[in-house]
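Just the one chain here, the form predicted on its own, laid out as structure tokens.
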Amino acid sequence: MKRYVIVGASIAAVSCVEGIRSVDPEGEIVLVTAEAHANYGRPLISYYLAGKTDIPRMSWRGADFFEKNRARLLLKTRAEKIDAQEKRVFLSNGETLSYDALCVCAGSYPFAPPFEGIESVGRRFSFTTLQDALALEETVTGTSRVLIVGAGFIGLKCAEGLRDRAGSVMVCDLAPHAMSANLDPDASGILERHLESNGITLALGDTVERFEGGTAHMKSGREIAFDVLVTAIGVRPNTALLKDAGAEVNRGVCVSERLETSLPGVFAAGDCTETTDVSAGASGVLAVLPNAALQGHAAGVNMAGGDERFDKGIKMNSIGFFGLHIMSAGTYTEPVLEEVTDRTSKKLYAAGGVLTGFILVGDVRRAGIYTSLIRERTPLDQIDFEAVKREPSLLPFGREIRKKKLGGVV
């Protein structure tokens, strides 16, 4: 009987789970967290604060997952080590791990610059698990004075969190725009005046210089007072435990299309990871929820002995503030439709006779079929592209791709 070892028990490593099942049902195996809590859905953490929902509904496959599934489920416990030569996982609590395949699942890192007197500052948070979350939702009150220091999704999502729990909430960022990795300025600009709206305020283009306590010092010389501070500035691959195990690493741990990483037995899924991005042709890391759990549940099938490839990734993100839907996917190449409104835009981007990426606000329908346009790299000039940028719908596509996409029924 084979052993199984997951390091990491999110949406990777579930989904891993699930693929070493779908071709293995009696193999061993066991998952290792740092986390207190497995097997939820981190996107949920920011409705869990808003009090839309609770710890039992944030669960990703259920509360009895580990059991129905037998795999055993060590929480709090680091994975310190890997021997890969003689196969083998050093343990925090002291255990070694013995194993025939292993899967890194080690997710990502909170990253913030050195800010002068951060030190300074007593209540300091990042927002990247559950348990920022319960710390956040233990120190917030009705007159917390909250600064969120990053307008990516995860600063925006804390802020929209904790709007209704604190007196105040206020987000700034050096970048001009709000999510401009993810967004053009005409999106930002809609999504800053829902912000701003629904009671956030926005401190755009002006970042932290540096701390005094409860005191921000911004570069344009402003002074902001504070009770609570969230860092929110980005995440980083958690790449080390692979690396010091002498596995290939650039940005993200080098793996294959079956998720196999250059030491042998040894896979590797979600965050940590860095694969190809089909619509931009370029290896990066590609840290969504689908794609994590796409890489996820192929590495667990490849460690049982089946094969299944991980070759359709793509950037994106799919996300709402305030009743705002917005998603986004893919490369911005060439432009091939730009509708925008006061309250919505539409964006569709191609390059080399395919669907590279989109951008929608407001009006997020049929965004799946953008989104398989991109992954498949389906020729434009196989369907009625016209009819598919302004209604999306599987009646401008040939009989042939309807029928593939249908599972045969047309």
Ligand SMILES: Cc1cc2nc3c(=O)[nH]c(=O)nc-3n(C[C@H](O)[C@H](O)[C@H](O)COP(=O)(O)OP(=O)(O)OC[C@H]3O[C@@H](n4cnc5c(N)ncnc54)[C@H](O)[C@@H]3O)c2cc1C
Second form
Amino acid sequence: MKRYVIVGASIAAVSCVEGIRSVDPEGEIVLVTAEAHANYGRPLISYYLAGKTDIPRMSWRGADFFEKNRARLLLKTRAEKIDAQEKRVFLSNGETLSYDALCVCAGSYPFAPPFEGIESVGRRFSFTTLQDALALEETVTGTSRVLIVGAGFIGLKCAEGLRDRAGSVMVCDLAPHAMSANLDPDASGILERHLESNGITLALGDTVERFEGGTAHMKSGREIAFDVLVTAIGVRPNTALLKDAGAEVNRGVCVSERLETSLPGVFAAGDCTETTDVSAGASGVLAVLPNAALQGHAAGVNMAGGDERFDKGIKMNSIGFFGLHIMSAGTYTEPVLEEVTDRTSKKLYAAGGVLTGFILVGDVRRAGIYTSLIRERTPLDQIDFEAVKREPSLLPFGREIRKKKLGGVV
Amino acid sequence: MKRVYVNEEWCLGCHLCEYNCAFANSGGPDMARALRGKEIRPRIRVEGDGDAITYAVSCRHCTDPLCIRGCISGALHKVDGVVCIDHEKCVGCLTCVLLCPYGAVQPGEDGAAMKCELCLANSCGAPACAAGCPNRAIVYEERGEARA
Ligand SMILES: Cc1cc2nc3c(=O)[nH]c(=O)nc-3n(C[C@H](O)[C@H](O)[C@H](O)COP(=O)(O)OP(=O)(O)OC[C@H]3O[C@@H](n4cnc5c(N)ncnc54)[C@H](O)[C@@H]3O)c2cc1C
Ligand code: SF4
Ligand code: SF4
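The structure above corresponds to the form predicted on its own; please provide the structure of the form predicted together with this ligand.
Zooming out: every chain and molecule, the one shown earlier first.
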């Protein structure tokens, strides 16, 4: 009987269990996570704060998942060291686990530059775990002035989640635009106006120089008084465990299409890895939930002796703020369509005869057709691209392909 | 399993399937009352070039659905092969819309996503679109399985 060990018990790890079990119903599976909670939709923590979900409903694959899949779960336990030679993992509880196949699904950690005076701030939080959300729930009251540093999607989701709980919510970022890592200035502009009309105060192009208790001294000279601080500058892949074990690591852990690391019998999946972004033709950290799930599943299948590839990876994200939907995907090369109104924006990008990216705000209907064109690298001269540019539908694919899609099993 | 399949060459473009779908999922007993004067939100959609080509698109109940893998809440799941949404769990992020290669998921009225669930859980018990199609351009039948 094979012995599988998985580090982490989140999206990639749970998908890894699904992958293993699709091939090997027998093998022994152990998961180890540092968190007190496992198998929850991490992006739901802002919805939790907004009262739109609760802990039972946040369970990603159901409360009985580990039991049903005969997997042992160790909560609040860290994997501290991997001995790849002897195929063993050393845990913080003193246990040593030996494995035939190991998958590291360690995700990412919140990164914050060392702000001067940060230790003088009494109530400061990051926003990446359910524990963070529970702590904010406890500390934020109707009179709290919340300052969030970082206007990326995590910081802004936190702002949305806290709006109705807090007295006020302000988000600052050195970048001149909201979600500048994902969006173009037109899309950001619509988002910024929408956030402000929904009661979020933005301070863009400005960030904290130093903290002094409950005061943030900004680069611009402005002083902002706050009661609760959330830092959401960004996240970085958790690579240390594998790096120390001797695996090849770049920004993320380097893995093949089969999710193998450079160490025999050791796989990695999810936010801690870097994989080929087919829209860029380059390697990158594609840290979003769908990729973590797809990678985790493929890793599990391969650990159990099957063959599944992760070879269509792109960055992609669908997110909503106070009812405004925003989607982005791929790489923003040459714009081939730009349609901007007050409240909607649609941009498509293509290069080398294939669609490489898009940014949609407001009208996001059937965007998956665009996503699929990017992931499949569909040659645009084989479809009626002018028609699909105007509106995503199956029309531009022609009758033969439609027959396969709508008349066959996919 | 049985799925909804489309015979494009027989589609008349009458949009009856859209009405039958919206009615079947309205929960009400009376079609006129359920739909009259309202913008209908069917889970099947007739597409085409507005002229010679028309065909209906609904969820393919994929063998290995991208929407289920990528759903951030775990609301999307399979029940005996049928891809369903748990409206209690869905938070309306529309990641499933971003992922579905067929454009078969839409935002629903309750803020949750909405898609074809083959009418198995509503009062029809079998796809209303297929049952009501006048030209058998939509059928509900067994056409084998792909390898997972
Ligand atoms: C607020 C927020 C909103 C988000 N919104 C979206 C969204 O809308 N759409 C989207 O696609 N993505 C979103 N994401 C990103 C998404 O949550 C991640 O891509 C996804 O969770 C990655 O899954 P993972 O399994 O790779 O890693 P993670 O979910 O980060 O899990 C890694 C786990 O490994 C554990 N771990 C790490 N090291 C060790 C160790 N040495 N020993 C034991 N355990 C360890 C960690 O404690 C953690 O539990 C959001 C993220 C956040 C924080
Ligand atoms: S919604 Fe789309 S991806 Fe999901 S099963 Fe249906 S056709 Fe497949
Ligand atoms: S909209 Fe609902 S069903 Fe779709 S991905 Fe988001 S949570 Fe899942």
